[in-house]
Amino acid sequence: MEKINIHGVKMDNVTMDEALEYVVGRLDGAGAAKIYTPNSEIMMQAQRDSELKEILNQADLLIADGAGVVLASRILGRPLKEKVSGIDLVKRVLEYTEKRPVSFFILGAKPGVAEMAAQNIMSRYPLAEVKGTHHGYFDAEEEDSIIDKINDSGAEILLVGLGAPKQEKWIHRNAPRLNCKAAMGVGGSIDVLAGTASLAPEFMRRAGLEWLFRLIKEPRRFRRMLDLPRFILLSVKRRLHPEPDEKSFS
(Lines of atoms letter the chains of each structure in order from A and count residues from 1; the text may use other names and numbers.)
(Lines give C-alpha, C1' and ligand atoms only; values in the text may rest on other atoms or scores of the structure.)
Protein backbone atom coordinates (compact mmCIF):
# COMPACT_ATOMS: atom_id res chain seq x y z
CA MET A 1 0.00 0.00 0.00
CA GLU A 2 1.16 3.51 -0.80
CA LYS A 3 2.19 5.56 2.23
CA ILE A 4 1.47 9.28 2.57
CA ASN A 5 3.71 11.21 4.99
CA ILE A 6 1.69 13.67 7.06
CA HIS A 7 3.98 15.38 9.56
CA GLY A 8 6.05 12.26 10.08
CA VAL A 9 3.06 9.91 10.34
CA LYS A 10 2.90 7.54 7.38
CA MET A 11 -0.76 7.01 6.51
CA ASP A 12 -1.94 4.21 4.23
CA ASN A 13 -3.50 5.69 1.12
CA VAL A 14 -6.52 3.43 0.81
CA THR A 15 -10.22 3.65 0.06
CA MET A 16 -12.81 2.15 2.38
CA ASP A 17 -13.12 -0.85 0.05
CA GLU A 18 -9.36 -1.37 0.12
CA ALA A 19 -9.27 -1.10 3.92
CA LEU A 20 -12.06 -3.68 4.18
CA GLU A 21 -10.21 -5.97 1.78
CA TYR A 22 -7.12 -5.74 3.99
CA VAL A 23 -9.01 -6.60 7.18
CA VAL A 24 -10.83 -9.49 5.51
CA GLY A 25 -7.54 -10.79 4.14
CA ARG A 26 -6.06 -10.87 7.63
CA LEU A 27 -8.73 -13.29 8.83
CA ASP A 28 -6.79 -16.11 7.19
CA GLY A 29 -3.36 -14.76 8.10
CA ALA A 30 -1.00 -15.19 11.04
CA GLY A 31 -0.41 -12.78 13.89
CA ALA A 32 -2.53 -9.90 15.14
CA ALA A 33 -2.60 -7.03 12.67
CA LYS A 34 -2.45 -3.62 14.38
CA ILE A 35 -5.05 -1.25 12.91
CA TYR A 36 -5.28 2.39 14.02
CA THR A 37 -7.59 5.16 12.87
CA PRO A 38 -6.11 8.55 13.83
CA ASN A 39 -8.03 11.79 13.44
CA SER A 40 -6.59 15.32 13.60
CA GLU A 41 -6.45 15.31 17.40
CA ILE A 42 -4.46 12.07 17.49
CA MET A 43 -2.17 13.30 14.71
CA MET A 44 -1.38 16.39 16.79
CA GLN A 45 -0.83 14.23 19.88
CA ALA A 46 1.74 12.33 17.82
CA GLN A 47 3.62 15.60 17.20
CA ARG A 48 4.05 15.97 20.97
CA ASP A 49 4.47 12.27 21.81
CA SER A 50 7.31 10.59 19.92
CA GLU A 51 6.33 7.18 21.31
CA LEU A 52 2.83 7.53 19.86
CA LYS A 53 4.22 8.63 16.50
CA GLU A 54 6.47 5.57 16.36
CA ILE A 55 3.56 3.30 17.31
CA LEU A 56 1.38 4.74 14.56
CA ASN A 57 4.18 4.21 12.06
CA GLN A 58 4.42 0.55 13.07
CA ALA A 59 0.74 -0.09 12.34
CA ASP A 60 -0.19 -2.75 9.83
CA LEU A 61 -2.99 -0.50 8.63
CA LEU A 62 -3.18 3.23 9.40
CA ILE A 63 -6.24 5.02 8.05
CA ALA A 64 -7.53 8.60 8.16
CA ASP A 65 -10.44 8.88 10.57
CA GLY A 66 -11.48 12.45 9.92
CA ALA A 67 -11.88 15.04 7.20
CA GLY A 68 -9.10 17.09 8.81
CA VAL A 69 -6.49 14.45 8.03
CA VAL A 70 -7.63 14.25 4.42
CA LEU A 71 -7.62 18.06 4.15
CA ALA A 72 -4.08 18.18 5.55
CA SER A 73 -2.93 15.66 2.95
CA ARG A 74 -4.35 17.87 0.20
CA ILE A 75 -2.74 21.00 1.62
CA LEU A 76 0.59 19.16 1.62
CA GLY A 77 0.08 18.18 -2.02
CA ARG A 78 -0.04 14.45 -1.21
CA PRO A 79 -3.79 13.74 -1.17
CA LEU A 80 -5.23 10.69 0.50
CA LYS A 81 -7.91 8.92 -1.53
CA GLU A 82 -10.66 9.40 1.04
CA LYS A 83 -11.61 9.43 4.70
CA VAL A 84 -11.85 5.93 6.18
CA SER A 85 -13.43 6.33 9.60
CA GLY A 86 -13.07 3.65 12.24
CA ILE A 87 -16.80 3.27 12.91
CA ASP A 88 -17.56 2.98 9.20
CA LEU A 89 -14.87 0.35 8.74
CA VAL A 90 -16.23 -1.64 11.69
CA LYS A 91 -19.71 -1.49 10.17
CA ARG A 92 -18.36 -2.65 6.81
CA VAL A 93 -16.68 -5.62 8.51
CA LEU A 94 -19.96 -6.43 10.27
CA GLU A 95 -21.81 -6.28 6.93
CA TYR A 96 -19.17 -8.61 5.47
CA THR A 97 -20.27 -11.29 7.95
CA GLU A 98 -23.17 -11.96 5.57
CA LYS A 99 -20.54 -13.54 3.30
CA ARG A 100 -18.43 -15.17 6.01
CA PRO A 101 -19.07 -15.56 9.76
CA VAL A 102 -16.62 -13.49 11.84
CA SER A 103 -16.09 -13.53 15.61
CA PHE A 104 -15.30 -10.50 17.75
CA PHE A 105 -14.17 -9.53 21.23
CA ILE A 106 -15.04 -6.04 22.50
CA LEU A 107 -12.70 -4.33 24.96
CA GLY A 108 -13.47 -0.85 26.24
CA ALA A 109 -16.07 1.72 27.26
CA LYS A 110 -17.81 1.93 30.65
CA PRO A 111 -19.00 -1.22 32.46
CA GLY A 112 -22.06 -2.66 30.72
CA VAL A 113 -21.62 -0.75 27.45
CA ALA A 114 -19.60 -3.45 25.63
CA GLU A 115 -22.31 -5.98 26.51
CA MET A 116 -24.96 -3.68 25.03
CA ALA A 117 -22.88 -3.30 21.87
CA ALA A 118 -22.52 -7.09 21.65
CA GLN A 119 -26.28 -7.59 21.90
CA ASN A 120 -26.96 -5.00 19.21
CA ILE A 121 -24.31 -6.44 16.89
CA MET A 122 -25.57 -10.02 17.13
CA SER A 123 -29.17 -8.87 16.75
CA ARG A 124 -28.47 -6.90 13.59
CA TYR A 125 -25.77 -9.15 12.12
CA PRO A 126 -26.70 -12.79 12.88
CA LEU A 127 -23.42 -14.18 11.52
CA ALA A 128 -21.31 -11.86 13.67
CA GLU A 129 -20.49 -13.63 16.92
CA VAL A 130 -19.25 -11.60 19.88
CA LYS A 131 -17.35 -14.15 21.91
CA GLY A 132 -16.51 -11.93 24.84
CA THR A 133 -16.47 -8.41 26.28
CA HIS A 134 -14.63 -6.46 28.95
CA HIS A 135 -14.98 -2.84 30.00
CA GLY A 136 -12.13 -0.38 29.67
CA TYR A 137 -11.76 0.48 33.34
CA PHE A 138 -9.00 -1.91 34.37
CA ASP A 139 -5.53 -1.55 35.86
CA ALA A 140 -2.20 -3.07 34.90
CA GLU A 141 -2.61 -5.98 37.31
CA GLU A 142 -5.67 -7.19 35.39
CA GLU A 143 -4.05 -7.05 31.96
CA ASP A 144 -2.77 -10.64 31.87
CA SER A 145 -6.15 -12.10 32.79
CA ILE A 146 -7.89 -9.92 30.19
CA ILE A 147 -5.49 -11.10 27.48
CA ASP A 148 -6.09 -14.71 28.55
CA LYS A 149 -9.84 -14.06 28.29
CA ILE A 150 -9.45 -12.63 24.78
CA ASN A 151 -7.26 -15.52 23.62
CA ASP A 152 -9.45 -18.19 25.21
CA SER A 153 -12.50 -16.75 23.44
CA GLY A 154 -11.05 -17.57 20.01
CA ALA A 155 -12.25 -14.23 18.62
CA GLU A 156 -10.83 -13.24 15.24
CA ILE A 157 -11.15 -9.47 15.57
CA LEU A 158 -10.52 -7.48 18.75
CA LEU A 159 -12.22 -4.09 18.94
CA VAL A 160 -10.37 -1.85 21.43
CA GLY A 161 -12.04 1.34 22.60
CA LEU A 162 -9.87 2.77 25.35
CA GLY A 163 -9.47 6.25 23.90
CA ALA A 164 -6.34 7.65 22.29
CA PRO A 165 -3.47 7.26 22.83
CA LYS A 166 -4.16 4.56 25.45
CA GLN A 167 -5.72 2.13 22.97
CA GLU A 168 -2.90 2.45 20.43
CA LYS A 169 -0.27 1.93 23.12
CA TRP A 170 -2.19 -1.01 24.58
CA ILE A 171 -2.52 -2.75 21.20
CA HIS A 172 1.12 -2.11 20.31
CA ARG A 173 2.36 -3.48 23.64
CA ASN A 174 0.17 -6.56 23.67
CA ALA A 175 -0.14 -7.54 19.98
CA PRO A 176 2.59 -10.22 20.26
CA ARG A 177 0.53 -11.93 22.99
CA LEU A 178 -2.80 -11.82 21.15
CA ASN A 179 -4.15 -14.78 19.18
CA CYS A 180 -6.71 -12.75 17.23
CA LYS A 181 -6.21 -11.91 13.56
CA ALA A 182 -6.66 -8.14 13.93
CA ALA A 183 -6.74 -5.65 16.80
CA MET A 184 -8.49 -2.40 15.89
CA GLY A 185 -8.36 0.84 17.87
CA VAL A 186 -11.94 2.08 17.55
CA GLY A 187 -12.26 4.86 20.13
CA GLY A 188 -15.88 5.75 20.83
CA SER A 189 -17.28 3.28 18.29
CA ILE A 190 -18.27 0.88 21.07
CA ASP A 191 -20.60 3.53 22.50
CA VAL A 192 -22.10 4.10 19.05
CA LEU A 193 -22.66 0.37 18.56
CA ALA A 194 -24.22 0.19 22.03
CA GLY A 195 -26.55 3.09 21.28
CA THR A 196 -25.20 5.19 24.16
CA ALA A 197 -23.66 7.70 21.73
CA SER A 198 -24.71 8.88 18.30
CA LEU A 199 -22.90 9.77 15.11
CA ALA A 200 -23.23 13.19 13.51
CA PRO A 201 -26.03 13.47 10.93
CA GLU A 202 -24.94 12.23 7.53
CA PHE A 203 -24.96 15.71 5.97
CA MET A 204 -22.50 16.89 8.65
CA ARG A 205 -20.29 13.84 8.15
CA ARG A 206 -20.20 14.45 4.39
CA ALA A 207 -19.30 18.10 4.98
CA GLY A 208 -16.52 17.22 7.41
CA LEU A 209 -18.34 18.81 10.34
CA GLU A 210 -18.25 15.89 12.76
CA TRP A 211 -16.04 18.00 15.02
CA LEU A 212 -18.84 20.58 15.32
CA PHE A 213 -21.37 17.90 16.23
CA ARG A 214 -19.05 16.54 18.93
CA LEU A 215 -18.44 20.03 20.27
CA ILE A 216 -22.16 20.75 20.51
CA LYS A 217 -22.76 17.44 22.27
CA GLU A 218 -19.69 17.73 24.52
CA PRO A 219 -18.64 21.39 25.05
CA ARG A 220 -15.98 20.22 27.53
CA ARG A 221 -14.01 18.91 24.51
CA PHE A 222 -13.30 22.50 23.43
CA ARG A 223 -9.66 22.63 24.54
CA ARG A 224 -8.89 19.25 22.97
CA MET A 225 -10.52 20.26 19.71
CA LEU A 226 -8.25 23.27 19.34
CA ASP A 227 -5.82 20.70 17.96
CA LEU A 228 -7.86 20.59 14.74
CA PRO A 229 -7.08 24.19 13.64
CA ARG A 230 -3.53 23.75 14.94
CA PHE A 231 -3.18 20.68 12.73
CA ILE A 232 -4.40 22.52 9.63
CA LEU A 233 -2.16 25.53 10.35
CA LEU A 234 0.80 23.18 10.79
CA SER A 235 -0.02 21.67 7.40
CA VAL A 236 -0.07 25.08 5.73
CA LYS A 237 3.26 25.93 7.38
CA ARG A 238 4.81 22.64 6.24
CA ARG A 239 3.54 23.15 2.70
CA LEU A 240 5.29 26.53 2.58
CA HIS A 241 8.39 25.33 4.44
CA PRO A 242 8.68 21.53 4.16
CA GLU A 243 11.04 19.71 6.48
CA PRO A 244 13.92 17.78 4.84
CA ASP A 245 12.38 14.32 5.41
CA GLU A 246 9.10 15.44 3.84
CA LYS A 247 10.63 16.80 0.63
CA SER A 248 11.62 13.34 -0.56
CA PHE A 249 8.62 11.39 0.76
CA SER A 250 5.58 10.94 -1.46
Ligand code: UDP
Given for the second form:
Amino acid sequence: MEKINIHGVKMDNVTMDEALEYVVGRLDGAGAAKIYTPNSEIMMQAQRDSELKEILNQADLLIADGAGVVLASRILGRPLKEKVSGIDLVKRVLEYTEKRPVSFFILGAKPGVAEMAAQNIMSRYPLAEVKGTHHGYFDAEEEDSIIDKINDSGAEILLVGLGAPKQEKWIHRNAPRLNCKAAMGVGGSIDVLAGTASLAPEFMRRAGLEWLFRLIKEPRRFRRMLDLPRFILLSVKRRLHPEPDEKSFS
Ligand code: UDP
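Would you generate the structure of this protein in the form predicted in complex with this ligand, following the form predicted alone above?
Let's see the whole complex now, leading with the same chain.
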Protein backbone atom coordinates (compact mmCIF):
# COMPACT_ATOMS: atom_id res chain seq x y z
CA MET A 1 0.00 0.00 0.00
CA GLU A 2 1.28 3.45 -0.91
CA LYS A 3 2.09 5.65 2.08
CA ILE A 4 1.55 9.38 2.22
CA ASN A 5 3.61 11.34 4.72
CA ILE A 6 1.55 13.94 6.55
CA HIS A 7 3.73 15.77 9.07
CA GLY A 8 5.73 12.64 9.83
CA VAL A 9 2.69 10.34 10.05
CA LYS A 10 2.62 7.82 7.23
CA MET A 11 -0.96 7.34 6.16
CA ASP A 12 -2.10 4.50 3.90
CA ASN A 13 -3.41 5.89 0.64
CA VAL A 14 -6.43 3.63 0.24
CA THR A 15 -10.04 3.88 -0.80
CA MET A 16 -12.79 2.48 1.40
CA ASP A 17 -12.98 -0.62 -0.84
CA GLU A 18 -9.23 -1.20 -0.49
CA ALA A 19 -9.39 -0.73 3.30
CA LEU A 20 -12.21 -3.30 3.49
CA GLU A 21 -10.24 -5.70 1.31
CA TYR A 22 -7.27 -5.35 3.67
CA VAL A 23 -9.37 -6.07 6.78
CA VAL A 24 -11.06 -9.05 5.14
CA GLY A 25 -7.66 -10.38 4.02
CA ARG A 26 -6.38 -10.26 7.60
CA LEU A 27 -9.22 -12.51 8.81
CA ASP A 28 -7.36 -15.51 7.39
CA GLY A 29 -3.90 -14.29 8.41
CA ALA A 30 -1.83 -14.56 11.56
CA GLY A 31 -1.41 -11.96 14.30
CA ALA A 32 -3.58 -9.01 15.25
CA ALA A 33 -3.51 -6.19 12.69
CA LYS A 34 -3.37 -2.76 14.33
CA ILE A 35 -5.82 -0.41 12.62
CA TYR A 36 -6.16 3.28 13.54
CA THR A 37 -8.22 6.03 12.02
CA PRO A 38 -6.69 9.37 13.04
CA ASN A 39 -8.57 12.62 12.50
CA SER A 40 -7.02 16.12 12.48
CA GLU A 41 -7.05 16.34 16.29
CA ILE A 42 -5.07 13.12 16.65
CA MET A 43 -2.68 14.10 13.87
CA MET A 44 -2.01 17.31 15.76
CA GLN A 45 -1.62 15.45 19.07
CA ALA A 46 0.98 13.29 17.32
CA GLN A 47 3.01 16.43 16.61
CA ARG A 48 3.31 17.01 20.38
CA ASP A 49 3.52 13.36 21.47
CA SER A 50 6.34 11.48 19.73
CA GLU A 51 5.26 8.18 21.30
CA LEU A 52 1.84 8.57 19.68
CA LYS A 53 3.45 9.41 16.33
CA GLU A 54 5.57 6.26 16.52
CA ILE A 55 2.53 4.17 17.46
CA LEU A 56 0.59 5.52 14.46
CA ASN A 57 3.54 4.77 12.20
CA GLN A 58 3.62 1.17 13.40
CA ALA A 59 -0.02 0.59 12.41
CA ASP A 60 -0.84 -2.12 9.89
CA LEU A 61 -3.54 0.09 8.43
CA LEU A 62 -3.68 3.84 9.02
CA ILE A 63 -6.61 5.62 7.42
CA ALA A 64 -7.87 9.19 7.39
CA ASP A 65 -10.94 9.72 9.53
CA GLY A 66 -12.03 13.18 8.66
CA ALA A 67 -12.11 15.69 5.86
CA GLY A 68 -9.34 17.68 7.59
CA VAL A 69 -6.72 14.98 7.04
CA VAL A 70 -7.67 14.66 3.37
CA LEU A 71 -7.59 18.45 2.99
CA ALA A 72 -4.11 18.55 4.58
CA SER A 73 -2.88 15.91 2.12
CA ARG A 74 -4.15 18.04 -0.76
CA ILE A 75 -2.53 21.19 0.63
CA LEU A 76 0.76 19.29 0.91
CA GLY A 77 0.42 18.31 -2.76
CA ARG A 78 0.26 14.55 -2.18
CA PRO A 79 -3.47 13.85 -1.96
CA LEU A 80 -5.03 10.89 -0.21
CA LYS A 81 -7.57 9.08 -2.37
CA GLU A 82 -10.45 9.61 0.04
CA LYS A 83 -11.62 9.83 3.60
CA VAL A 84 -12.08 6.38 5.17
CA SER A 85 -13.72 6.97 8.51
CA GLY A 86 -13.67 4.37 11.27
CA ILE A 87 -17.45 4.13 11.60
CA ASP A 88 -17.90 3.73 7.83
CA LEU A 89 -15.26 0.99 7.71
CA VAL A 90 -16.92 -0.83 10.63
CA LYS A 91 -20.26 -0.65 8.80
CA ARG A 92 -18.68 -2.00 5.61
CA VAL A 93 -17.20 -4.92 7.56
CA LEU A 94 -20.64 -5.57 9.10
CA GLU A 95 -22.22 -5.57 5.61
CA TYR A 96 -19.49 -7.92 4.42
CA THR A 97 -20.70 -10.55 6.93
CA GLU A 98 -23.37 -11.45 4.35
CA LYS A 99 -20.54 -13.06 2.37
CA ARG A 100 -18.67 -14.54 5.33
CA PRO A 101 -19.70 -14.56 8.99
CA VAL A 102 -17.39 -12.48 11.20
CA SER A 103 -17.18 -12.38 14.99
CA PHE A 104 -16.46 -9.32 17.11
CA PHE A 105 -15.58 -8.23 20.63
CA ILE A 106 -16.51 -4.69 21.64
CA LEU A 107 -14.32 -2.95 24.22
CA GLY A 108 -15.10 0.60 25.26
CA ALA A 109 -17.74 3.25 26.04
CA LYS A 110 -19.71 3.64 29.26
CA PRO A 111 -21.09 0.57 31.07
CA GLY A 112 -24.06 -0.90 29.18
CA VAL A 113 -23.33 0.86 25.87
CA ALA A 114 -21.24 -1.91 24.28
CA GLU A 115 -24.03 -4.41 25.08
CA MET A 116 -26.56 -2.15 23.33
CA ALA A 117 -24.24 -1.86 20.33
CA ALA A 118 -23.94 -5.67 20.29
CA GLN A 119 -27.73 -6.10 20.29
CA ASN A 120 -28.17 -3.62 17.45
CA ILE A 121 -25.39 -5.19 15.39
CA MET A 122 -26.71 -8.72 15.76
CA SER A 123 -30.31 -7.80 14.98
CA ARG A 124 -29.29 -5.82 11.89
CA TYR A 125 -26.52 -8.12 10.65
CA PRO A 126 -27.48 -11.71 11.56
CA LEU A 127 -24.13 -13.13 10.45
CA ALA A 128 -22.13 -10.73 12.61
CA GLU A 129 -21.64 -12.38 15.98
CA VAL A 130 -20.62 -10.23 18.93
CA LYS A 131 -18.91 -12.75 21.19
CA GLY A 132 -18.27 -10.43 24.11
CA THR A 133 -18.23 -6.86 25.39
CA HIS A 134 -16.55 -4.83 28.11
CA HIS A 135 -16.95 -1.17 29.03
CA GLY A 136 -14.03 1.20 28.67
CA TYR A 137 -13.61 2.46 32.23
CA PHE A 138 -11.27 -0.09 33.78
CA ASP A 139 -8.10 0.03 35.90
CA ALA A 140 -4.68 -1.22 34.84
CA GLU A 141 -5.06 -4.22 37.21
CA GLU A 142 -8.13 -5.38 35.27
CA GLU A 143 -6.30 -5.40 31.95
CA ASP A 144 -5.06 -9.01 32.12
CA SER A 145 -8.51 -10.40 32.82
CA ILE A 146 -9.99 -8.29 30.00
CA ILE A 147 -7.38 -9.64 27.58
CA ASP A 148 -8.24 -13.20 28.73
CA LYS A 149 -11.93 -12.49 28.15
CA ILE A 150 -11.23 -11.20 24.63
CA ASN A 151 -9.00 -14.16 23.77
CA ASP A 152 -11.37 -16.72 25.30
CA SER A 153 -14.24 -15.30 23.24
CA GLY A 154 -12.45 -16.29 20.02
CA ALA A 155 -13.60 -13.03 18.36
CA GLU A 156 -11.92 -12.20 15.05
CA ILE A 157 -12.22 -8.43 15.19
CA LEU A 158 -11.77 -6.33 18.32
CA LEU A 159 -13.37 -2.88 18.25
CA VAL A 160 -11.70 -0.56 20.79
CA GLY A 161 -13.40 2.71 21.67
CA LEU A 162 -11.53 4.31 24.57
CA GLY A 163 -11.09 7.74 23.02
CA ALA A 164 -7.86 8.91 21.41
CA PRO A 165 -4.97 8.48 22.07
CA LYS A 166 -5.87 6.00 24.82
CA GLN A 167 -7.24 3.40 22.38
CA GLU A 168 -4.21 3.58 20.06
CA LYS A 169 -1.82 3.18 23.01
CA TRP A 170 -3.90 0.33 24.43
CA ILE A 171 -3.95 -1.55 21.12
CA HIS A 172 -0.24 -0.99 20.51
CA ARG A 173 0.68 -2.24 23.98
CA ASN A 174 -1.59 -5.29 23.93
CA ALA A 175 -1.60 -6.42 20.28
CA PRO A 176 1.19 -9.00 20.80
CA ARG A 177 -0.96 -10.93 23.27
CA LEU A 178 -4.27 -10.63 21.44
CA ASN A 179 -5.49 -13.69 19.51
CA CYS A 180 -7.89 -11.72 17.30
CA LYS A 181 -7.12 -10.99 13.65
CA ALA A 182 -7.58 -7.23 13.84
CA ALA A 183 -7.83 -4.63 16.59
CA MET A 184 -9.32 -1.38 15.47
CA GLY A 185 -9.49 1.97 17.29
CA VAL A 186 -13.01 3.25 16.72
CA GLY A 187 -13.39 6.31 19.01
CA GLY A 188 -17.03 7.15 19.61
CA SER A 189 -18.35 4.59 17.08
CA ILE A 190 -19.58 2.25 19.83
CA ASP A 191 -21.95 5.00 20.98
CA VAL A 192 -23.16 5.46 17.39
CA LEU A 193 -23.73 1.69 16.98
CA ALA A 194 -25.56 1.65 20.33
CA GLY A 195 -27.73 4.59 19.32
CA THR A 196 -26.55 6.74 22.26
CA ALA A 197 -24.82 9.17 19.87
CA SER A 198 -25.69 10.12 16.33
CA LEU A 199 -23.63 10.76 13.24
CA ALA A 200 -23.75 14.10 11.47
CA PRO A 201 -26.49 14.25 8.83
CA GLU A 202 -25.42 13.16 5.37
CA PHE A 203 -25.31 16.69 3.90
CA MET A 204 -22.86 17.77 6.63
CA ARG A 205 -20.72 14.66 6.21
CA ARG A 206 -20.56 15.21 2.45
CA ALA A 207 -19.52 18.82 3.01
CA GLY A 208 -16.78 17.73 5.44
CA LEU A 209 -18.55 19.39 8.36
CA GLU A 210 -18.61 16.51 10.88
CA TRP A 211 -16.48 18.68 13.14
CA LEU A 212 -19.16 21.40 13.19
CA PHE A 213 -21.86 18.87 14.07
CA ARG A 214 -19.67 17.53 16.88
CA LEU A 215 -19.00 21.04 18.15
CA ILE A 216 -22.72 21.80 18.25
CA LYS A 217 -23.42 18.54 20.10
CA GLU A 218 -20.44 18.78 22.47
CA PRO A 219 -19.42 22.45 22.88
CA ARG A 220 -16.97 21.41 25.65
CA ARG A 221 -14.78 20.02 22.88
CA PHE A 222 -14.10 23.55 21.62
CA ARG A 223 -10.55 23.84 22.99
CA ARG A 224 -9.52 20.44 21.70
CA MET A 225 -11.05 21.19 18.33
CA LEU A 226 -8.80 24.21 17.85
CA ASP A 227 -6.31 21.58 16.74
CA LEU A 228 -8.23 21.32 13.47
CA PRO A 229 -7.43 24.87 12.20
CA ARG A 230 -3.92 24.48 13.70
CA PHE A 231 -3.45 21.33 11.65
CA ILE A 232 -4.58 23.02 8.43
CA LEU A 233 -2.34 26.04 9.13
CA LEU A 234 0.62 23.75 9.76
CA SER A 235 -0.08 22.07 6.42
CA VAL A 236 -0.05 25.39 4.58
CA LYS A 237 3.20 26.37 6.35
CA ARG A 238 4.86 23.07 5.47
CA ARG A 239 3.73 23.32 1.86
CA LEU A 240 5.46 26.70 1.65
CA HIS A 241 8.54 25.58 3.62
CA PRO A 242 8.82 21.77 3.51
CA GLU A 243 10.93 20.00 6.14
CA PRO A 244 13.43 17.46 4.77
CA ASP A 245 11.44 14.37 5.85
CA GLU A 246 8.17 15.87 4.58
CA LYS A 247 9.34 15.53 1.01
CA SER A 248 9.53 11.74 1.22
CA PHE A 249 6.53 9.59 0.50
CA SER A 250 7.39 6.62 2.68
N1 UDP B 1 -14.13 6.18 26.64
C2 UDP B 1 -13.86 5.01 27.33
N3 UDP B 1 -12.96 5.04 28.36
C4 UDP B 1 -12.28 6.18 28.69
C5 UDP B 1 -12.54 7.37 27.96
C6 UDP B 1 -13.46 7.33 26.92
O7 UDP B 1 -14.44 3.97 27.05
O8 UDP B 1 -11.48 6.12 29.62
C9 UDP B 1 -15.10 6.13 25.54
C10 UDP B 1 -16.23 7.13 25.63
O11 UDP B 1 -17.24 6.63 26.50
C12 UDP B 1 -16.67 7.18 24.19
C13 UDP B 1 -15.38 6.99 23.40
O14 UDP B 1 -14.44 6.48 24.33
O15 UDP B 1 -17.51 6.10 23.90
C16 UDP B 1 -14.86 8.24 22.74
O17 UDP B 1 -14.64 9.18 23.73
P18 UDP B 1 -14.27 10.68 23.41
O19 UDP B 1 -15.39 11.32 22.66
O20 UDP B 1 -13.81 11.35 24.64
O21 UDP B 1 -13.03 10.44 22.47
P22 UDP B 1 -12.58 11.01 21.06
O23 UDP B 1 -13.80 11.11 20.19
O24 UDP B 1 -11.96 12.31 21.37
O25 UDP B 1 -11.61 10.01 20.55
